[in-house]
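First, one chain by itself: the form predicted alone, in structure tokens.
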Amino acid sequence: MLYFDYNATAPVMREAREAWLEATEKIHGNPSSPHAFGLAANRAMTEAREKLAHSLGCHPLDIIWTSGATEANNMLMHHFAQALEARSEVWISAIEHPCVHDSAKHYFGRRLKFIPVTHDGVVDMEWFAHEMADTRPGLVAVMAANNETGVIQPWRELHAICQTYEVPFFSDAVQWLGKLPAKGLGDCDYLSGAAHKFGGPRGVGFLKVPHRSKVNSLLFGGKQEKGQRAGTENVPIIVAMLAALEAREKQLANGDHQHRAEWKEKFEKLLLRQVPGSTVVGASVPRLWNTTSALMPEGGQQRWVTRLDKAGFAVSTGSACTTGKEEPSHVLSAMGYKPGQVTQVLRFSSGWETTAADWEALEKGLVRVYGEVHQPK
């Protein structure tokens, strides 16, 4: 079985697994305890915090450990729901991950405004600049790269505009981290990430918050993380997260992702040529080197996924599917695709372990399944 669903979760890499095992064997204490075991745990956690801050380009005290990006994103929306004035708006891109979209909708209701995107899936900068000149929201949230399409968002430019108007800027960097260099992300006022997307363990992530300020805690019952996130920190998986990120940053520094992007581009060209009626979403704009979102010929998402699974390929629909029911992608809908098109999307997302031969096999598998789906009755 070839795995092409890395944007959902990545297998734990060797460096992370070994770091976790070593930390589990050697670090026994609670990092909040005052004895030697506790101090040793706290030192390991502090070192990990410093490493992450160095990678992002921010202050170590900016980092709050969480159970993942979903908690981090909910924590931030919870904080601003209490911190902002009653009439303040919150703006998020129309293509945000559900944990940002749904939490913002929960906390802000009618005060939530969606930033439109182009047909290519990029935030409409002209709209944004025009609206910001007229209105000052209490928070702007735009992800660094989209999880469904891989389309890279202009987070640097958006942050610069927000700075001009003194508006806090937040970016969900879950899909960016481990695929593109982390340096510079720490410039964002608020930032979130999760380890399991780049080969770290599940159940750990972070929220970057300016250390001179403080967020209102989503959890109560302890004073951990400077009183901003209650609960004993899981030191071994924090250490493992940084081991994974450091390994990915080395690969990025070596340019190892460049030829992987070429493998994906070759796959897309062959897909368009060999599977009539297919279309690559966001093909004309910068995208993550590992992600292809494609509109497939009629046949139904689940039918494609099931047949590909039987053929030995694990792929995603790119939209939220629950209890076997196909639901339209809000991302594709925001990009202007028609309802009938939205339900024809497949997402192929590779990882560092994926080879050129794997991409070639996927293309051949798609051609084979296409023949099965569209064979004469």
Ligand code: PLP
Contents of the next structure:
Amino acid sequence: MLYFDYNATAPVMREAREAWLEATEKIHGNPSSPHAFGLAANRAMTEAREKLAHSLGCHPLDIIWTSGATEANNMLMHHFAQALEARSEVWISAIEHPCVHDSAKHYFGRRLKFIPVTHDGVVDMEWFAHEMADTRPGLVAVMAANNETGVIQPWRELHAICQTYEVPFFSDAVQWLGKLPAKGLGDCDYLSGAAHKFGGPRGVGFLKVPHRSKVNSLLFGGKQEKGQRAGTENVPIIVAMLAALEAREKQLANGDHQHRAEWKEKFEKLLLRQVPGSTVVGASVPRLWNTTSALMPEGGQQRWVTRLDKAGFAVSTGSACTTGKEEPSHVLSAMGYKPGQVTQVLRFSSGWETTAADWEALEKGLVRVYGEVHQPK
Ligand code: PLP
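Condition change, the form predicted alone to the form predicted together with the named molecule:
To see the whole picture, the full complex is given below, headed by that same chain.
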């Protein structure tokens, strides 16, 4: 079985497994405890905080550990709901992950405004610059790279405009981390990430906030994380997360992803040629080297996924949260695709263990499945 669903979750890297095992065996204490065991746990957690801050380019005290990105993103929206003036608007891109979209909708209702995207799935910079010159939202949120299409967003430029107007900028960097170098992401005022997307364990992530400000906790009952997130930190999975990120950063520094991008490009060319009527989403803009989002010409997306699964390929219909239901993708809708098209999308997301031969096998598998779903009239 070949795995093409890294954007949903990635296999845990050897480095992370070993780090987790070692930390589990050796670190028994609660990092808040005053004795030697507690101090050892605290030291390991502090070291992990320093490593993450170094990778992102921010202050170690900017980092708050969470159970993942859903918690981090909800925590941020909850904080701004309390911190902003009652009339302040919050602007998010129309292609944010549901955990940003739904929490922002919950807390801000009519004060929530969507930043449109182009047909290629990039935030509309002209719209943004024009609207910002006119109104000042209390927060702008745009992800670093989209989970469904892999389209890279101009987060540096957006942040620069926000800085000019002194508007806080938040970026969900879940799909960027581990796939592209992390350096510079720490410049964003607020940032979130999740270990399981870059080869770390599931159930751990972080929220980066300016350490001089204090974020209102979503949870009560403990003073952990400077009173910003109650609950005992899980030190072994935090340590394992950093082991995975360090391993990925090293591979990225060696240019590991460049030839991987070539394999994906070759796959896309063959797909367009061999499966008539297929389209690659966001084909003309920079995308993550691992992701292809394609509209298939016939047959419902669930039929494709099931047949591909039987043929030995694990692929997805879009974001993991909507998989299993043939739900229209809000990302493709925002990009201007028609209702009939948005349920035709398949996502192929590879990773650091995917080989050129895997991509070739997938292409051949798609051609076979196309032959099965295509009924000549
Ligand atoms: N943000 C993005 C862009 C994602 O792709 C995901 C997961 O698919 C999340 C947030 C949620 O992350 P987690 O699974 O850690 O809660």
